[in-house]
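One chain comes next, on its own, written as structure tokens: the form predicted on its own.
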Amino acid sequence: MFFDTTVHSSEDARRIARRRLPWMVFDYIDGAAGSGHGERLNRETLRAIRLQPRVLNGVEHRSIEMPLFGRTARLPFGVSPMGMCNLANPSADTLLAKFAAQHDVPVGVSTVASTSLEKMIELAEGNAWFQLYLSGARESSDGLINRAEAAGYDVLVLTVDVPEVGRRPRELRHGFTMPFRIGPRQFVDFACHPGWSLPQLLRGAPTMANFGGAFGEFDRTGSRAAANWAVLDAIRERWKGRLVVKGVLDPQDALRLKSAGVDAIQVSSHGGRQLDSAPAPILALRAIRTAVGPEFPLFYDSGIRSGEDIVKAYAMGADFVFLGRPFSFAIAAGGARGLAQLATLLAEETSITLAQLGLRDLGTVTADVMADTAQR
């Protein structure tokens, strides 16, 4: 039977994913905290925003690029920190840093990266940021932002919604640990899927590339519930660039951080992952944006699926806007040709978009294009 393997969507993208991955490792990436209703009501609620169509204006020439930290992204998206990207595929890591450097847009880096953060940065050609997650132990933040600063980092995305990993109980099921324990279940999932299985030996089990040896370990499942305003305030002082705090829903804790000093804030609910009766940050975006002010640099992500998406995040308020899973399962369904065709297909979507509205260029999208006044 002809199975299509061509992403015309990001549902394409997670469908292909869902037949090649195992299932342990499939459900690592597409699941959530709890139940999985926050990460669905984030995602309900982008889909009822309506945008309102405007004709006549001329808009046969449209940019889509962006101002970023005093460049220039010719996307309007950048790609979110994801921990051990290769469980979708070997080189996805690779991947995502030359199409950082190819688009001039970010690559998150995350702490617990299959690639080193001084590898990733060269691959990205500079347009990588690493982002650390806040904990109360002090020594091992210290030798990754020696590392970070030492490799060229600029920017440093703090992630502080992880005081506690998220209970997610669709990986649980499955036993999904790291390091791999491989037992009779795992081994029978891996066999149903050699084509992910093979490449994966023959290029050795993803590892956390940024520990081992004189760096440690890390524990992802560790407490970082020791982290306070006073440590955000050392790493304020100690890193000379660039500083975001990723993780923020509350307008009262956002405009905290701006007294702090950080120079930008990027709303998200950790894609669902943390708490599962959290507020839709989409709509938490809009509230944050209102208590900073319009000047303070907001960047945004959870949820995001389609261009349309990315036009109403900009609408809320967003400066800039990440997206994460959907690059995993495009990778993982097509290697580099799947994340080309999404990357395509979501700046084709944001610019179709902008059409429809009337409107040349993202930086003109405010709330007025949102056909429902109660939700601007």
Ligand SMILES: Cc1cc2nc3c(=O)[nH]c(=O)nc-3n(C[C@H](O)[C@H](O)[C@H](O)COP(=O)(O)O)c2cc1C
Second form
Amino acid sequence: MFFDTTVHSSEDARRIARRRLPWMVFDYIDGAAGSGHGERLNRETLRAIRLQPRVLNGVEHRSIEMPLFGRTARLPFGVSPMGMCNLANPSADTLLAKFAAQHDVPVGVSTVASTSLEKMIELAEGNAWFQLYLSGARESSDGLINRAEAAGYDVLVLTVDVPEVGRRPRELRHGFTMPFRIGPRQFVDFACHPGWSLPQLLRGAPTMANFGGAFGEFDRTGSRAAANWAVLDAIRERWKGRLVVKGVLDPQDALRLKSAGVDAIQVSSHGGRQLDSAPAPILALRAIRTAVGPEFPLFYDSGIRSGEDIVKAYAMGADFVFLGRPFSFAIAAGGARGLAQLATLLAEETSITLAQLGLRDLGTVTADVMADTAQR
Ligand SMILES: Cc1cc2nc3c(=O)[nH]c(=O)nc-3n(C[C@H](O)[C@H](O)[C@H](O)COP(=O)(O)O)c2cc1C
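Having seen the form predicted on its own, the form predicted in complex with the named molecule:
First the chain shown before, then all remaining chains and molecules of the complex.
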């Protein structure tokens, strides 16, 4: 073996994945809106938050389990919904669903998942949340909502931050489309990455598995700009299960969603994939927590790369945390082994961070753990 393929950090996963994946696939996963500055800024803002070590607190027994919608999540982080995960590895969806089942954490099942929503909830043994892109066209939403209900989903995640798909130059440069077309450029790219191409060839190219046949086609880049508060109200009326609204960065929007009767808000910048100039979502989380009060359920994703980041998100006001890219990269880097290594390292880092802060229970983390009093 020329190089160590063990995943000791989420950056290891990214580095190994970069070597293994075709350039087009790596850039689809890793890319962000515009120059990518917004995505980097959020990670830098997270890094800049300082935590205050405390000593001699007898912290040998520690818990990182978190309550989540009346259940106990055995790990304090879940899988944010991602379209076409099987581009990372033909088994990615299956591995993520099994990971969710094993740890009682949610796996987000994207509208444009590469495995059907019915199959995903079965593999995840109920630990799956269906993510719907909210568009102005009620008919397309209704069909998917009916299917999610019939398949036994309790939680619907409405993604509201994609009125139009953000321009992501790293995708555009490779001619990335869904489903992808193999022109000369892609052919060369895939031929240069046989370790990725051969298994994909054997299993057949990933598709948007919730569509096709009687269910029609999905235009990923189609406009959803007609979505408005009335559409949200209608979905709230229709969906009797828990409703999470994902992609919120503004305290006024959060207050309005709270009054509209949603069960939780997921503060997110879509991992920096939508508006390059958006504020750092980790700071928006703090502002939204202040606006909605201490009790209202807030989830967070975007830029989380380590156990320390997880603790910081809880300190900034999250009730649960999700990651996106690191899961795809860990699976691209090492399949089931890579995913298990990522989950273990994030859990260990979170627990070690608690010990450093003199705490025994992640559920007791508050803004007081931050070192800079101005941040509290
Ligand atoms: C490859 C990829 C595909 C994504 N697809 C979706 C999607 O279909 N629906 C959605 O709500 N969010 C989607 N997201 C956004 C993630 O749910 C999440 O907000 C983001 O990845 C979190 O940031 P992180 O990657 O820095 O952890 C996607 C993200 C990536 C990286």
